[in-house]
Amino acid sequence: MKQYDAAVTTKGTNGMTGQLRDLGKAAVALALIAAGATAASAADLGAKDDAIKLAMLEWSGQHISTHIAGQLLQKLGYKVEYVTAGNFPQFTGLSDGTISASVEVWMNNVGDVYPKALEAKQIEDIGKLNLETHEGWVYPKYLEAMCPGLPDWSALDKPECQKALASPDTAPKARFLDYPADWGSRAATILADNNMNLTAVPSGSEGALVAEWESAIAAKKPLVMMFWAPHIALAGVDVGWIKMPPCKTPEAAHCITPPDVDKIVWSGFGKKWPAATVLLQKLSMDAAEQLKIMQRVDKKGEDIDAVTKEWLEKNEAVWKPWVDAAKG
């Protein structure tokens, strides 16, 4: 400072000088001011030194999205765990911040626990993932040979094709492969609410789910289920959707629309770590850009962090914006 004020008392008349300091001053107290703006900017990192704990869900592309999240915040320079969690359970673990975020939260699959911890102000939702969605009930396009009428919901009451999606345990209704139990079961509520001819049957897991989908493509047999994309099941195959029955009520579990995917946090997420809430607010994911990810993971095995990490180099001027705005 002192060195400034010499450099301008150097130059013009006495009044001139004394002006010139007062400028002078002035200009390294917005100096000062400016300094103390990005002590408080770095200052917003918070608690780094304690890990964010981000949740794994049982699905591949909710994995490609929360390490995705994770390695961003790691460049910010948080430590980073990832926690295993079911669809449901995490939001005991977000209510009480054993868990501190999930990235890819379908909300047409959040039942009744997801509303009643937001009213509780445990959880904060902080934004859309921008991810393109489609889910509904899929089938492989061959079954349009068995059941003229597809796509149309009605095709599936009709005689011909009742007897192509019969099983032994639900004969002489059809078979309809549905979510696992845990998930929550909007088709059977449609179904008892049209009164269509087909018993839903839970699947396993996601893993059981594919893996019956994949087996009746190969042998070209009937299939009708419950399914979402992006999904790296469905890559490669010719798939269709069925336009589906009005809605009997406005509510949720009566009705199946794309749905949104929304971040999740625990409540005390934003003061904790400040810095982590703005990337994570910032932070989208293209549908597109994630079923390559997919297809590289589940399909070719390679290993996420290694694939996510060469995402994030070929990609930093999708996710830079997300990284500046955070430091601030």
Second form
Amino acid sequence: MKQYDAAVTTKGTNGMTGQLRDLGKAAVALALIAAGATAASAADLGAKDDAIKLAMLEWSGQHISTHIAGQLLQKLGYKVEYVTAGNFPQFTGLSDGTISASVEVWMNNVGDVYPKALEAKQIEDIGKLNLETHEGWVYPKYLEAMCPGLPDWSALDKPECQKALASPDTAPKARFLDYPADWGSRAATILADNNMNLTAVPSGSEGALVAEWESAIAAKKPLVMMFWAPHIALAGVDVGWIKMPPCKTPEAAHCITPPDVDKIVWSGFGKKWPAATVLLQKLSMDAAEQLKIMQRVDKKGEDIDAVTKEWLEKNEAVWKPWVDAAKG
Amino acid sequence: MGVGRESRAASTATFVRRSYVFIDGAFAMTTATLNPPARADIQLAPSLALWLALLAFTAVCLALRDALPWLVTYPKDWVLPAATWINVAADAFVALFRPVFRAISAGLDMPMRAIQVVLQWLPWPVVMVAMAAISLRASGPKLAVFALITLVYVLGTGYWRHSMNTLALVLLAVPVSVTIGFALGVIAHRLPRARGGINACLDLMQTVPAFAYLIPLLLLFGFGPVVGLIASAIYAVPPMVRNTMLGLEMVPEPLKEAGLTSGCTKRQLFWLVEVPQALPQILVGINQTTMAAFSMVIVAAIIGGFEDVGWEVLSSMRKAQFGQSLLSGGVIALLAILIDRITLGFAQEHSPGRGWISLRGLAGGLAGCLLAALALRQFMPELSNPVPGSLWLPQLNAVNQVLLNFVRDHADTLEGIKDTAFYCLMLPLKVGIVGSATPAIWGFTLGPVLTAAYALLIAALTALATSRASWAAGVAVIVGGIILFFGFTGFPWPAMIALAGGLAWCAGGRPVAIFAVLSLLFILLTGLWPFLMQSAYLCALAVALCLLIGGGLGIWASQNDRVSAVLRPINDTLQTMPQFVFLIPALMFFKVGDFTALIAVMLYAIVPPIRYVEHGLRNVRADVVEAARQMGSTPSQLLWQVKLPMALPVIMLGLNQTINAGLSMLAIAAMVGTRDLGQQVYVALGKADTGLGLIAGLAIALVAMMSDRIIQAWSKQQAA
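The form predicted in complex with the partner chain is what I need now, so please give it after the form predicted alone.
Shown next: the complete complex, the earlier chain at its head.
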């Protein structure tokens, strides 16, 4: 479940996100200082007999990042537990240490709970996962035959494309499938900014987006919808991303930018598990690799633990430096 | 009673109030046998003048709706910021009482983890044998075989661990709910003054969707499975209270007197006379409570933290994997049916299981199981742990592929169905004929000629209804005609509230009318009116179609045993399978939108009309039917003029259940992109907005309670 929230938080949006970003930076800086301070005893595992509880959220990519983090922590000598958690409920868990860490938090989808917990110093942002993300209006490639001029956004306003995309509930306008209502929506402002002849239909849930995407592709029907990558539904499909018009203002409500993905820990994490903190700070994830593993788990039904283990064996060069840093 | 039994047969997802069924079932059966129902308009006939005034008022509102736009669109400035107030109050409350609730949370977490550890520790073969033995005692070898099949299925799906976690939650939620429910039931029985308040609370607990209060529960109790436990308990307590009350009320007075004269103390009288007498009813309550707890565990899984089956259902819904969701949903459905039959078996005094195994034998068997478990863990650990991962993955992918192939091959047909339904049914109800008759939608505009023709048609129908039935029927036709013309969303709210108030007045007099008007005013003042109209249009259409289709199926099933036998497992599946499962194919066939939401709501709400119509028709007094036959009624006369009128009270109960089922599905239908009250609940859950969630949840509950009161009062009026 990815969610865009800035649009909902009204006027102060930009200032707010800016502030958040600064806070995040400050947190990283602090964490780095803390890491430096403990560098002398960096190999200090801390309370290694208490299991580190990693949040398993609602989407498969996050499961993979989490399992990789978990297995690396085990290599250091920690016990790891995976705790399923909803994307918002997790912050309640992280705030009191019921959940120790969450390694793939999409910052466009943290709601009002996150800034509150961050401000109260109950949770800590320990840096970016460096996952290369993409967000925007996606369509199946065959749509280009029905809407000449794609991927440029202006193609959507042409009559033949309008006709292809129209549906009874939006007619005579074209239909654009938007994020669920509870994720907040930028479509309204962006459509208005550019006088686009589209009606945004809220989708209700991630499942609804995926179901409609898959059925459209199966029947080769036209569809344009708001989506993000990496996502398993896009694997193996020829997709195009609409080239959006320039943003009217850089504010989040008028602009779609690739979302940041951060690693969040419970505020007591650093003190309790120093070496683990260093490792998680170093942890990063490549989107293409994540998608490959995702396909094996979701489409072929392979065991996530086995697949991630195999990946770690093959890619020691990637994670060796992180573990070494943690060991000091 | 029969209705209670009938609908009790397996339903996890019974958001519907089953104890109501039961109590009303008892009421309906007695009244039905006493009094052949009379026409609605004879008793308590409201003055025609009232309706004429209401219609005039409606006409004025409609005439002014262009001049005074606030008549249709309630201005934003007039909205009370109730959600904000609630949030402020909730924040203060949470800050103040969090330690208390966290302590409760810790206290509940421990036993739950303990049960979880034990269930996970038990080797699966032992669990199977034990469950089979329990089922044997509960209701005989058939159920024992069913238990084995269920558990083998669970093992094969690879969800054994998850299922044990779900069971752990239920195993703790049930005793907690039963204890609280029993205590409340006794209090309500002893203190008639408290009864009104307790009943209102129970109504709320059963009708406010759980999505609405998950966020405050999360803030109070902290992250973890305890939230799911509490949510289950909230939903599961009411049936226990209602059945306890009913059971205690049914204890014969002479028996109590006999107890008193033989020198019982008050305590002895209660525990040795009243409780044993009420026991059968209390056991029914335990059965219903268990099922309610089970159904809620799935909804509560949205919080996470427990690795249960509900989480797996939700995960597969998120990935739109129909095969996987069917697999995990099947686990829930089968376990629900199994638990239902077991608790029901123990609730029956003369279950066939009693002859197969004695209680002592069962206890011995279970002790043997424990020894076997120890031995297995010690010597054959490989047999103790279930295989992770599903055995049927290729089949699951094949199911997904079949679904997609179907979509590929029939895309145009499916689109045709959707478009037809949308243009002909949904749009007119939503925006009215006035809004639909545009060049873009219907291809023509509504000229004065067509408008006049429509008015004439309604006038003719009104005349027909008045002459054939009563003036009340005529008024109903006029109101329906006006709503259809202007649509739910274009209807002035003062007129809508007045009409609803009038309807409530006719059905139940002043108290019901006041309740209805206040409920609607609450929704209006909190700014949820547009969402209410969206819900009203969706639910009204779903209920009407369910009555039509489900009623037809029910009539068919009442006359044909084979149809009845085919429908029964379908009904069971529709009621026990988590509704999320059906959302995936519905979405793939019909895309995001109101039509898919309609399908989702109907799939759940169609069960009560099938069951109640069949039950009502099958239980019409045989002597009356025989008499009618003797007088030379044709089968169709028999059906329409004898059986259906006589079964009307039971059918009205079915209508009540249908409306409740439809409303309870709104929060789940939100996942396919509606814009109604359910979506507001869901949005509040997404944004962790306690206030909005509670208000929208309360709005749904008020509508449910309002329609419930109107229908109950109306059918009581009928019977009187």
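Keep in mind that what you see is a predicted model, and the values were worked out from it rather than measured. Numbering follows the first chain given and starts at 1.
Novice: I want to confirm the hinge position. Given the rigid-body rotation between these two forms, which of Asp305, Glu132, Glu160, Trp153 is it?
Specialist: In this comparison, the hinge residue comes out as Glu132.
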